[in-house]
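Only one chain comes next, encoded as structure tokens, the form predicted on its own.
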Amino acid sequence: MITYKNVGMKYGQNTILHDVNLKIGDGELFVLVGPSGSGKTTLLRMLNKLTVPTDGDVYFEDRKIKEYDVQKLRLDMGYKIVVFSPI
């Protein structure tokens, strides 16, 4: 299970992502949609500390991804962002 909890991203002045709640759980399908530049890949980056939120936690597995060993968290973890155009 993947859960965002009071998750928030600045760079400098700019909030990207302000206070974002969302359980994921194991074996969903979930699909993230937004405009450019909305933060869904910021979101995404945080599952792996490719980026680390400036407010909040994001946890895998009831264990926060801080806690986890950057090293070991990115050889088990893979994601895949699809990009869909539309018609």
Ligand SMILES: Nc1ncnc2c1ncn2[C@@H]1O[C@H](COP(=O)(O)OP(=O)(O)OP(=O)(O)O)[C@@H](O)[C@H]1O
Second form
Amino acid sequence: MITYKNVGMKYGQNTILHDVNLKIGDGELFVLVGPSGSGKTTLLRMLNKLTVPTDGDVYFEDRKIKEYDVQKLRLDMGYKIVVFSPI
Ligand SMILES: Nc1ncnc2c1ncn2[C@@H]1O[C@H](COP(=O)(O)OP(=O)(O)OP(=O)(O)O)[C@@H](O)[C@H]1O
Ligand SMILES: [Mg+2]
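For comparison with the form predicted on its own, kindly provide the form predicted in complex with the ligand.
Next comes the full complex, this chain leading.
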């Protein structure tokens, strides 16, 4: 289970993500759709600490991702990006 709780991301004055809340269950197919620049990759990069949220927390199995040892986390947690684009 992956949980985003009140997740926000700011780069300087720019708010990229604001108050994102979602749960993704084990084995669930979850599709994140949005226009270019809406923050999809930023949200994904939070799963293995490539990006650390400036607000809120992301949890993996009820444990805060920011509390994981980064090396162990990246051995346990990877991601693959699949891009669908209109013809
Ligand atoms: N390291 C960074 N520093 C400053 N701004 C950033 C950084 N990374 C991303 N951004 C900005 O955050 C916003 C969201 O970017 P992100 O790459 O998450 O969007 P995206 O939804 O994945 O876009 P795309 O569909 O083009 O891949 C954009 O405005 C981008 O310019
Ligand atoms: Mg992207």
